[in-house]
Every structure is written in C-alpha cells, then in structure tokens.
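Given as structure tokens, the chain that follows is alone and in the form predicted alone.
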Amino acid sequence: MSVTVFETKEVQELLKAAANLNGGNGNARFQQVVHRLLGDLFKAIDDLDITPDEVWAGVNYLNKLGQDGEAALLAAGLGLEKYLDIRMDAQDKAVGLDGGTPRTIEGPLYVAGAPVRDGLSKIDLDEDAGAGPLVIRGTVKGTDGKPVANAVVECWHANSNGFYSHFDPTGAQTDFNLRGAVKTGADGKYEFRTLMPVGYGCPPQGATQQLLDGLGRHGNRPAHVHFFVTSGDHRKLTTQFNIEGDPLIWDDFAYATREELIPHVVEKTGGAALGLKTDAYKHIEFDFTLTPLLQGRDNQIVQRQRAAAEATATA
C-alpha cells in the first residue's frame, strides 16, 4: 500500500537533520545541496512508491559504479554533462557573448601531463594497423578573426579499436599515444600528425552499460577527437568535433553532437613527405575561436578530478 510522509514534521526535521541544516558548524552551501538533493530523493521515494528492495538495488549499484570508476562515464551518458554545457550556453546568451565555437563536453578520458611543441605535434606514437594517417590542422582566433599567439591546442582520441591510451584495457599502448599538445605562434596555427581515430562503447560488463541496459539505451559513441583550447587572453575552450560520415553522429550515447562539430573530411595524397604512415591521407581543416574573458577572468575552468601522466623524454 502507497504511503506519503515527506511532509511530516518527523521527516522534515530528519532532512535538516542528516544535512546539519542548523547545526552551526560544517559548509553551509555543501549542507544546502545536500538538503536539496537528499530532500528530492525522499519525495521520490513517496511520489513513486519506491520500494526498499529498489532503494537498496540503488545503493548496491552505486558500490558498483564507484569500483568500477565510472562515475565520470554515467554523467556524459545520463547527460549530465550536457545539461551543464547547455546552462553554461545559456549564462553565455544572457551577457551577450557570443561568436566562439561551440563547447561540448569534455568526457572522462583526458590525461594531463602532455608534451607541447611549437606549432605541431605528431602524436601516433604507437603502431595501428587498423587506422589510416590524419592531419589535423587550422587556425586559433579570437572572435575579432585575428589570430591567437600562445595559445596552447591539447588534443586526444582513441586509437582503430576504440581505447584511449593510459585506460587502455589492454596495456598496448603508451600514456600519450594519440595525445598531444601545441603552442600557436604569431599566425595561431597549429598541427596533429596522427591517426584515424574510431568511436568507443562502454565497458560491455561496466556499471553505466547496466543501468543504460535497463533503459534500453545503447552506450556507443561516434568517431570523435577531444581538444582543450586555452590562452591567457581568452576564455578556455572545451570542444570536440565528430568525424564526417560516422552513422552514430546523431545517436551519440553522451550527447555531445553539435551541428558546427562535424567538419568535412577531405583525402588527400603526399602523407610520405609529412612523415605519415601512408601517402594517401585524411585532412580535417578545424579553425577555434575563443571568446574574451568575462570581467576580466575566466568562467570556463571547471574543477575535477582528472588522470595525469609523466611523458618520457621522446614522446
């Protein structure tokens, strides 16, 4: 039978109680989140009748998400990390700044600790029988169309079986394979010498593949590359772009298509003399445009908990 107590007073005061609403010590703002979300939680229980035999399965699969560290991989999928981009676009509108390319998420795979180069980096490291050479190339901007000097381009992306290097399941590759980083000079350009990358699915045994089993959802993501864009002078940037041709570009389990993230693959033929694998090659030409700072600072620098790695000497 479907009870409701979450406005007695024996509930109410049990909320303020669990988050120390009142208690006059501890983080006041971390006590009203917690008040907020714990309160949310309770209301569901009583508006969907939520069993304890559902609550404890939650609990239970909350154990599993955190042994199998997938936090990070649930909220791209559930669109967490969307909905964040999307609060942020709209913090953008509301000051009238506008112009820059489009951010996107930023997903759980980046490694810090990348070696920079001057200009251009070549960053397929490891040997990929399964992934043809790509060129990555353009120009950073500011939204005045100028380019940007000093600007560093970080970049990442899986290799022709869909790992990134340093989660590798498989220990084949090196930390920085497939990831690297560049300095702009005083035209902005910058330049990956790398591979084809392909699109990943989540760990078929992992704890976001159970819950997304269970809506029916599947967990697979489109061809991508991942870039930071920062600069001292400008906002930092968060983007990725798709690969042209791929089937799930609409149907990205994390969200993260944008209509101005799909440039046009173009084939291309003398890789031999750029040090490519092959002399037939893919070229993605991809200009940034960063957006000024915001009074003076930048309200991009998300804070969280990212791998790191020491890059050797010849990587």
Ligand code: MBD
Second form
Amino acid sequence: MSVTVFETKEVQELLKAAANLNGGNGNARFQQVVHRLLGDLFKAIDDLDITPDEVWAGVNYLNKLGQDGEAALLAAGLGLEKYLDIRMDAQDKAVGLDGGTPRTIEGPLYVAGAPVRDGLSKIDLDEDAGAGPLVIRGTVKGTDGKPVANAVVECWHANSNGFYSHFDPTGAQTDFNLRGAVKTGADGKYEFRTLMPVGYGCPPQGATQQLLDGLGRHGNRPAHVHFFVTSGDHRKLTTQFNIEGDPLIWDDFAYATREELIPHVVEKTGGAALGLKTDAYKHIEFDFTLTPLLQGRDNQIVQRQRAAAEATATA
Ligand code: MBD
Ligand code: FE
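Now that you have shown the form predicted alone, what about the form predicted in complex with ligand MBD?
Every chain and every other molecule in the complex is listed next, the one we just looked at coming first.
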C-alpha cells in the first residue's frame, strides 16, 4: 500500500542524523551532498512506492558494480559524464569562453604515462590483422588561429576488436598499444600513425550491461579516438572524434557524439613510404582549438582516478 512518510519529523530527523548535519565533525560539503542525495532517494522511494525487494536488488547491484570495477563505465552509460559536459559548456558560455574545439567525455579507459614524442608518434605497437592503417594529423591552435607550440596531444583508442590496451580482457595488447603523446613544435602540428579502431561494447556479463539490458538499451559506442590536449597557456581540452560512417555515430551509449567531432575520413595511398603496413591508408585531418586560461587558471582540469603505467624504453 502506498504511504507517504517522507515529510514526517521522524524521517527528516533520520536524514539529518544519517548525514551528521550540524554534527560538528566531518566535512560540511560532504554532509550537505549526502543529506541531499539520501533525501532524494528517500523521497523517490515514497513517491514511486519502491518496494523493499527493489531496494535490496539495487543495493546488491551496487556490490556487483564495484566487484566488476564498472562504476565509471556506468557513469558514462547513464549520461552522468555527458551531464557534466553540458554543465561545463554552460559555464563556458556564461563567461564568454567560446570558439574552442568542443569538449566531450573522457570515459574510463585513459592510461597515463605514454611516451611523449616530438611532432609524430607511431602508436600501433602490436599486430592487429583486422585493422588497416590510419594517419591522424592536424594543428593545435589558439582561438586567435595561431599555432600553439609545446602543446601535448595525447591520444588513445581501441583495436579492431573494440578493446583498449591495459583493459583488454583477452590480454592481447601490450601497455600503450594505440596510446601516445606528441609535443608540438612552432608550427603547432601533431601526427599519429596508427590503426583504424572499432567501436567499444560494454563487457556482456558486467554490471553496466546488466542495467542497460533492464532498460532495453545497448552498450555500444561508435568507433572513436580520444584526446587530451594540454598547453601551459591554455585550458586542457578533453575530446574525441568519431569515425565517419560508423552506424552508431548518433546512437552512442555514452552520448559523446557532437556534430563538430566527425571529421572526414580520406582514402590515400603512399602508406609504404610512411612505414604503414599497407600502401592504402585512411587519413583524418583534425585541428584542435584551445581556449585561454580563465583569470590565469585552467578551470577545466578534472580530478578523477586514472590508470597509469610505465612506458618501456623501446616503446
Ligand atoms: C569507451 O571507449 C569510452 O570511450 C567510454 C566513454 C565508455 C566506455 C568505453
Ligand atoms: Fe573510448
């Protein structure tokens, strides 16, 4: 039977006690956030008459989510990470910081520590019979259109099975396969020689896919390449582009697609001279426009737990 108890003194006192609001100890911001989120959950249980069985299913789900190490993956799939982008976009607009390459989500699969090379890096370290060569290149610029020297472009993407090195369940890839970092010279130019990625799919037995199944959603992304672009004089850019023509471009389970982030893929020959595995290759030209610091500060730096590895000397 549906009852409403949320507004009672007993429940309001319980919420305050649980969050230790006005308790003296603890972190006031943390208490404020916990009080609000717990209150929103309590209210939803009242409003939707969520049953004890449903609550315990949810609690047990959180255990599986943690066991699977998929909380950040679920954050992407539920649009939480996209929502943070929408808020940062609105903040930029409010202070007039426009004209940069649009941001889009980082996702959970970055690995810090890729070797930094000058201007160019060949990042396909492992054989991948299913993937053809891809050259990605462009210029890092400021909003004034001038090239940015000493910017570092970091890039990471999946192989032809949609798996990322360091997170590959088959164990087939070495550390930093398909991950790299390039420092620009005075011309602002960067180039990656790599292989064409395939779209990612959530682990089929994992907690994220389980939740998506319940919603009747798929857990797939179109083929894409991630970037961080950093430069001391500009704000850090976190973005990706999608591979033109992928059928999931506008059906990304993580909602990262943006109109400005779908560069043309051009067919070229001459790959042999570039050290590519076939003469025919695909070429993507993609420039990055960085935005200036805001009152001398980069307000786009996001702290989150990230994987890290040591680059081997030969890599
Ligand atoms: C990915 O490759 C990705 O970019 C995101 C956001 C989520 C899961 C896998
Ligand atoms: Fe990705």
